[in-house]
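The chain below stands alone and is given as structure tokens, in the form predicted on its own.
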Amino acid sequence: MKRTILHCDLNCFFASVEMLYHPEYRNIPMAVGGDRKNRHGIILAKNVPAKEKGIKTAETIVDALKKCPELIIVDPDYASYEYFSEKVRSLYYEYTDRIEPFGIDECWLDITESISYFGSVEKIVNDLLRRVKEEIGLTLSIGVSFSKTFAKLGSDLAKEDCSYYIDSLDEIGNIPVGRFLFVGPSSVSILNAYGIFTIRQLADTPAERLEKIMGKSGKTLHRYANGIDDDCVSLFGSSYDPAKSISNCITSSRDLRDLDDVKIVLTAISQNIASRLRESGSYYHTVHLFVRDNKLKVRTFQKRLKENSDLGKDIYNNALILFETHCDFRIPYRSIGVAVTGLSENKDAFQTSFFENSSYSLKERKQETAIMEIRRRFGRNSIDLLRAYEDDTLSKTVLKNTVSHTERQDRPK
């Protein structure tokens, strides 16, 4: 059976969420930006009026204000963005259980098995566009194709609140190769030097030649450009249900350049998630790591535990293992997120041993429970791990943005 895969991308996500709280921003140039004092100000998202003024994501706020002096700069509110991201994914889950996040605002959906139930691909796509707009107040661009890479390209080509269908290479052959997934600026320069400017030219170049030019990724790009992409839309956990996941994502006050920086961020995130797990009485089976570098490239990884846990220590250790296994610092990182899934109300049975340590520590649980109780009685900052305070500038931003759901303000309806 030919697959049908959607790539759903929330339009101007951060800016769109801010406009839900502040409708007065809708018709004036507005952008969400980083801390101008601590990170020299980078544009994280912008609304349509700002885009029309030439404002671009990832440019400095200084450059953006030169183009548009009247530009309104809003500080990011990551707790709100996470809240709305989870809300949209809950809606996706009504149509399929095969949902693979690609950052906080993008997801692939495999709806192959859902089409017969809902009637048609068009019915599902139009439902998603309409419901996200009417029920949540945001808009989507949806790419539709038979592969993840073509679906992603489709959402990039789609207009705001619209869809774009790609059925064959012929429809996209003349599009610049730089629009294709996994072809960044440096890859474009290399490919252009060899006379490869379009996706059709990429597809027509022999795989062996591309491997000589690009290394191992050359063969992969050749397959993807020819529509040969059997990569499954993975389940987010054993059976992804946004109502049964807890996550936290932080964009740092400055670029993360070494493992010590990453450890500070993971410490705060792990404590936040563990606190929310304990509040809900849940245990998790899988730890997911999300990273975004300062070129805005996103990568995700996951690790399933042998037995479920509710410990922040286990979240931290497994997220750190994922990072050390898959990431390096050739390009500094901007954002790190962690999610735990496969939640349940009961702890897996386990047996202690004199000869080997169990992966679940009752002593650690007592320590974390005691810390939670102290914070409940005397405030969030009454007690903390020293690692969370190793870098004053970074720590302030990290701790500010690890606020649990119960501490958030009411959301707009």
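If you're wondering where the values come from, they're calculated on a predicted model, not measured in any experiment. Heads up, when I say rigid core I mean the largest set of C-alphas that superpose within 1.5 Å between the two forms. Residue numbers count along the first chain shown, from 1. First, how it differs from the form predicted together with the partner chain.
- Once you line up the core between the two forms, the Cα of Leu191 stays within less than 2 Å of where it was.
- Here Ser280 counts as shifted, since its C-alpha moves by at least 2 Å between the two forms after the core is aligned.
- A displacement of 2 angstroms or greater separates the C-alpha positions of Glu368 between the two forms, with the rigid core held in common.
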Given for the second form:
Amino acid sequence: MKRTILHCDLNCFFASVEMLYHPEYRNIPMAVGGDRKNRHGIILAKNVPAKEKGIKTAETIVDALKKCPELIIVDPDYASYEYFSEKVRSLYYEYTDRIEPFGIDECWLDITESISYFGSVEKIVNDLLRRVKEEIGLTLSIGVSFSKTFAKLGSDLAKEDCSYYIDSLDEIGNIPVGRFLFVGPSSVSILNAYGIFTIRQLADTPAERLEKIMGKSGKTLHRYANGIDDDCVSLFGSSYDPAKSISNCITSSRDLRDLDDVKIVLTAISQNIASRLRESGSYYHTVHLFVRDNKLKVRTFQKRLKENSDLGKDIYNNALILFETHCDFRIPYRSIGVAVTGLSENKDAFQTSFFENSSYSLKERKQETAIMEIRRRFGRNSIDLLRAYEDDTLSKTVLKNTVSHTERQDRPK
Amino acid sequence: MIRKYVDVICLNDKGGNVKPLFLIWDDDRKVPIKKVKEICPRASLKVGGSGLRYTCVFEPNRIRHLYYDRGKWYVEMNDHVV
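Next up, the form predicted together with the partner chain in place of the form predicted on its own?
Full complex below, order starting with the chain above.
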């Protein structure tokens, strides 16, 4: 049976929420930007007048102000964005229980079973557009198709407060391949080098050839380009797939110039990740390190452990080994991130030998659990490792960005 | 037009419904709400904001919208009145 899937995308979501409470911003260039003091200064969302001035999402605020000096930058209010996102999803829920979020402002809706009840696809689509605008004050773009990827493409092609229907591949054959979901800039350059410029050409290229060019993702892309997409839209409120990785990245308030700076950041990050691991009851097998220097060049490294662990100490030690092995300070670093992958719910058994003992220490685990419990009860700053405090300004921004969910109830000092 | 937050005295009934009874103005004047004609989720396009819109009948038969948004009440007002 042919499915009917909608992809609903809230137009310039963050900026729209801000304009909802500040109508005076509707007709002047306005953008929501990160915290400039802490160097998170990029454009997160912009309104239509700002777009007309050439402001782009993810460019730095400094660049944006050069293009448009009168641009108004508003601080983000994530609590409001979450509130409105939930509100819109509750409205979707009146039409179907198959709602799968894709980020805070996008959702897939499978309305196949609801069409006969509501009358027609057009009725549901128009109802959604009207109600979100009237009742919530935001606007949507809706893509309608028979697969999730085509529906997503449809919402990208639809104008603000409009819908776009894709019934077959022929309608979108000539669209550049870069518009397709999961085809990023580097994939575009690879595909272009092989003479694949449009979605039609992508669909016509044999799966084996695409696999050779793109690796594992080639086959998936081939299926998606041909509209073969059996992924079902998950049930509203159903538990999400278990996390495949847990990560934390920090852009520090100043450049990291020596190993002591890096140690401060890694200490905070590894404790944050360990605390989240403990909440989810998982053990990790691989540690990834991500570094971005102040020329914005990004490098990543990874290390697989002999046995899995859930200790912050192991994350810290391995990330530090990776850093010391691969990085130097010829160019100072702006951001450092760590991710752990290969998550499992059970601790591996480790065969000890005459020369090698398990590095996993129950004593360390008890110690870390005690620290986490103290933080849960008395706040994030109630206890910390001394090395996290070696530099005051750095420690402040680092601690601010590494608070886990169970530690949020920080008490004022 | 501007969004003006106001104090409101309400009746929370046994069924969990909230009915605004009086609107308290800046000079502590209690303005009685004769009747609530309609309650619906709406965004206020004139002054911004979004929440539950109560269409209220005030004495003498004047209809005004009262919005309830995340724990706060507000009305739409002309700038020069404030």
